[in-house]
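As structure tokens, one chain now follows by itself in the form predicted on its own.
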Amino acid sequence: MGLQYRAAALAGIVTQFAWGFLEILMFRAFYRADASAFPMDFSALSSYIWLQQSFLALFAAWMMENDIMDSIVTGNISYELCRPISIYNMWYTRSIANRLARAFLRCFPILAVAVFIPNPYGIAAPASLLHFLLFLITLILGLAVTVSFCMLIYVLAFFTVSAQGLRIVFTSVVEFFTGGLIPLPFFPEKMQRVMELLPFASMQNVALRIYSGSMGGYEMKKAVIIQVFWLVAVTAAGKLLCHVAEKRIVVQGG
């Protein structure tokens, strides 16, 4: 269903782009200042920013379902309660294909015109072999670990009148926390520390920052480990909060 969207496609295409091309002249003014003051060095942060926009679709947390949250308000989630299946476990595989259709339609034209843009303003080489190939199964654990906080969004609309307030806090921190703002690196030390221990971080940050080269051997081992422990656990809470909503809840009405 996601795929046949490519007018909306388009526009998120040009928002990227535009989006990208701002932070990165932003950026390079307080570069041009004292580019010694930056932890990354600035091809590196234009890689690490052209990479966020164009799997932003992969990792964005205010792009929830509404479909989702209406259905638990409504009370039509008394129809998938009526199936055969798991609702959690639906609505995990509905997010994950969701967000990569959404990203497939944007990240090839982004990646494909940011290649071409002149250094150090365009996207660079991964690293190395080895960067490219830690990239690409961090992408897919910082989707699922993605996904699976949504989850517990979408769960805990089912314990509140209404999930908007809920939804808009926990979208603000979640951007805050993940690199999505201001990259990670860019904070204090101490402050970056407890930031990086934070499931947040097990988003975008880590895969971003492997390709760009900004993260050693032994750190890349350590956010290999955290991604992966923020998986099985954010996951497990929110099947076991599932389990607990779907034995409490009550639909009013004809």
The other form holds:
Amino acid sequence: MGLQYRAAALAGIVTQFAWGFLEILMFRAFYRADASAFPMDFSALSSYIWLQQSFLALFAAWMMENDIMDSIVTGNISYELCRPISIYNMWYTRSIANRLARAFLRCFPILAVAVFIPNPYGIAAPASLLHFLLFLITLILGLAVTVSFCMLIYVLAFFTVSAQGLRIVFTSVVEFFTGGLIPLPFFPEKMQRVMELLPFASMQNVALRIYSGSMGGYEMKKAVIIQVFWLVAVTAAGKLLCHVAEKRIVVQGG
Amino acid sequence: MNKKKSSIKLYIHYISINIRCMMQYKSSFFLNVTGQFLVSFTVFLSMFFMFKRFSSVEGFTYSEVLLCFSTILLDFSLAEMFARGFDSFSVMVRGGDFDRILVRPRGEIMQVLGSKFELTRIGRMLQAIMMFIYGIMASGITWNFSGILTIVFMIIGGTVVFSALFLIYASICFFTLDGLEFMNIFTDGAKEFGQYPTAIYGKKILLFTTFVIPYSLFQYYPLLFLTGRSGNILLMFLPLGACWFIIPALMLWKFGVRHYKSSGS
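Next up, the form predicted in complex with its partner chain, please; the one we just looked at was the form predicted on its own.
What follows is the whole complex; the chain from before opens it.
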């Protein structure tokens, strides 16, 4: 479907490219001001930013399924409720599929260009093969956690009807705590330690940092365990809430 | 004259309809306001933490960047509050709703503006005003007459440029039928990256933001004057010079309206 609007896809890729570029320039200015205060290698940071732009569609909290939100507001949800499948599972797979498709379309052009940008500003090779494999695993885990969280918002929309507000609050909190604005290592150490335990850190933060090797062996193990824990916990909470919502739902509109 | 008066009256009426409409979903409204507040607040927090780690950037201190950040945010929120109707304009064009606007005996810009009045942006506005007051107090600048005038010019210039950008964004929809995501870099991106003086991004970006899209005219140059880095009185009036940008935007819009072919069903 993404290919049907080629101009739009191209414009999107260019936007993300410009965005990543400006971000790197901004960090460069800080790097020049005081290189010793920089918490990670500059090339690791560049890789972080390019990967973040490439896989934006996997982790962007604001990219929610508008169809789901609209169906709750308009009442079309009743059709979906009639179907003999769990809406939670259906929405979950649909979100994952959509995000994967979008990311697949976008990541290659961005990565391809970023590879040719001269060192320290382009994307570097992964720290090792092990790091790369772990990167792939945590990328998928991170995607699953992100979607589980979005599911919570969809389900909560049953209770507030218009979920726009909930969505904005959620999006801004996620963006901040997941390292979307600045990577987690840039926060003060104490804060960072707390933030790493939160479910938000299990989204993009882990994968992007593992790739460039800015996490130690023990840290990586811990991060993966936390990811799995949050995946299970958030999904369970979402399913439970969905169950409650389905029972008390009143469909409005006709 | 009378027509203008009734246009304004109609605009206010549009706004009141929009507000009443939003009040139908009260809890969502308040969450929305909180959310808008949080969006810009988290951006501020990240800047704050950056400066905790690095004491200055390209010679600019925290308080100076704060002033920069808060004026840009205020510019953007002011423009957004009134001109964001253009944001959802692509929906209007694609659905053919713009036909209805054209047949009405009122200016089309005013009607599009009135079609969506984002009261929820009040959250962002609130945040911007708070930031602005904080920025002014923390800046350590002695506010004499020329200083106050400069900052007022900065706000006027910035609001006009951002409004012009929204207008361009909408005008492009006439030709593409869809909002181009690329424009985001000039609106939201400018707000995001404009929190730091444009000069930190290097010479090329500075040139671009001086001569192509005049961000620097209302941000970097007057800031130099405000912080006493330059005594050139000309810099004070540069933000007003940035207002030229509205002219091509209006021209593009007029051109777009003339070439509009209805696409709706």
